[in-house]
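Heads up, the chain below is alone and in the form predicted on its own; it's given as structure tokens.
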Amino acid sequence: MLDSTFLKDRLVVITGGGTGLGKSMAEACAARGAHIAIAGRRKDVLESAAHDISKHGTTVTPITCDVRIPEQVQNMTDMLIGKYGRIDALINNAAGNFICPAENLSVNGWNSVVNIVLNGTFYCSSSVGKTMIKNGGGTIINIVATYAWASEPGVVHSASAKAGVLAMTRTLAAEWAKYHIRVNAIAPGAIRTEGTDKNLWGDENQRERMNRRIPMRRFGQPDDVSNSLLFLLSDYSNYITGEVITVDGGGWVGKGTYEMVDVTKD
């Protein structure tokens, strides 16, 4: 559906772009001709990822940036504008999460996640969005989660922050449409990456229980998310803003009290 060079010479900025979904999305965009900037806190991880992504033949700029610190975010924006002249797309992917019952969650744990997910998304959107307004438009895509609107135990900090990002997505979409800026979101479900395997479902029993909750009966792969991202970056979605694409195999709509049983089988 999409030409292999439809992002040629556009600059796509991805926070949290050194690992997992962020790196996968960066590679998908680079493979379609985009110049890439990946931001994160660990210089060695970013440089390793940049080396891998650059194999697609485009320019990759690794930037050490803590999205919780607005001055660092602004420095990142200024540097990229100085180098490329404009930013065409921003992917707010940087996140923090860990499973913790609400009664055991510390103030520091709460602030750690909210500062990255909610505040960091606003700092990046504000800084980059202002340049997009000056340059005639652009695309912002926020990575949220289905528990931003559906219940999920153990993630009150992340769910609250992602719900804020979802509200931010729709508010900015309404405000910035007149500047030709589209703001949308993607809500991945259970996507298997090195990080999720380590932090969210660490053993086979957990993975099996999670798999049974997904109507499509499989975990998602990073490419499932990247393909939706490419659609939202393309002209095929140029009349879509303020929307959320859920990529979870039917996970959140399949939740229920009872497990479905196929009564047609003996």
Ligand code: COA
Contents of the next structure:
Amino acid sequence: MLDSTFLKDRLVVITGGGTGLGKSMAEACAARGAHIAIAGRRKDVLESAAHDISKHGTTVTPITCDVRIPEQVQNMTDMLIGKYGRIDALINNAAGNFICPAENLSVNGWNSVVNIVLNGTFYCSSSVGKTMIKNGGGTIINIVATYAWASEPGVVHSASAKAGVLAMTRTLAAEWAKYHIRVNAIAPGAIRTEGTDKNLWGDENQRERMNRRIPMRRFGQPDDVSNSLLFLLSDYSNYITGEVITVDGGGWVGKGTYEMVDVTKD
Ligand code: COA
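What would you give as the form predicted together with ligand COA, now that the form predicted on its own is on the page?
To see the whole picture, the full complex is given below, headed by that same chain.
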């Protein structure tokens, strides 16, 4: 299928690329020949990730950048354009989230998640997108979540922000198609990473309960997401824009009203 070097000499920028899914996606792109830039808030985490990713033989640039601060985002873009001349792909993956009942969520709590997820995605898309317009095109991929449309009690801040990112994906796709920029999204379901294992399903009982809710009866692995990402970066998806690929083992379509009927039972 995909040529193993199909991203050779392209520059892929991944926000939140120092850990978890972001790092896995960075490795998948580097393994196909891409130069990588990873952006995040923690210098030590980024440097350690850059060291790991560079084992694939391409250049990896770690950039300390808080996506909530437009000036830092612009500095990132300027630095990369100075170094590489162009940015071929932007993966808006940086996110922040915590579970909190809506009635207990403070204004600061709301703002911090909305600023990272919604505003940060716009700041990066705007800053990098303008260079793509100038340079004749590119690809933007936003990482969203199925609760952007399916809801999930406890994450009103993140769900609202991700819904905004989905609207942004479709709007920018329509506006920027004429500049040869494709804008798509991926909605991962329950993917096991070091971070999600620690924060979301820490014990075996929780994992078993999650597993039962997924029609495919398994958690996703980072590669499940990276494979969709590679497809969206490749020429195989040349005519796809404004679309979202859900990678969740059927998780959200299996979330029916009649909870007493376990349709996933063997
Ligand atoms: N429950 C309720 N409120 C919380 C909270 C929690 N678990 N975590 C943060 N908040 C609130 C804080 O209380 C604060 O509001 P306040 O001033 O009214 O008390 C506000 O959010 C900002 O907190 P702060 O710690 O200063 O946020 P930050 O902007 O530095 O970081 C996050 C925000 C979301 C990134 C941080 O909570 C975090 O590190 N989360 C875990 C990592 C993560 O989200 N990874 C991505 C998973 S998709």
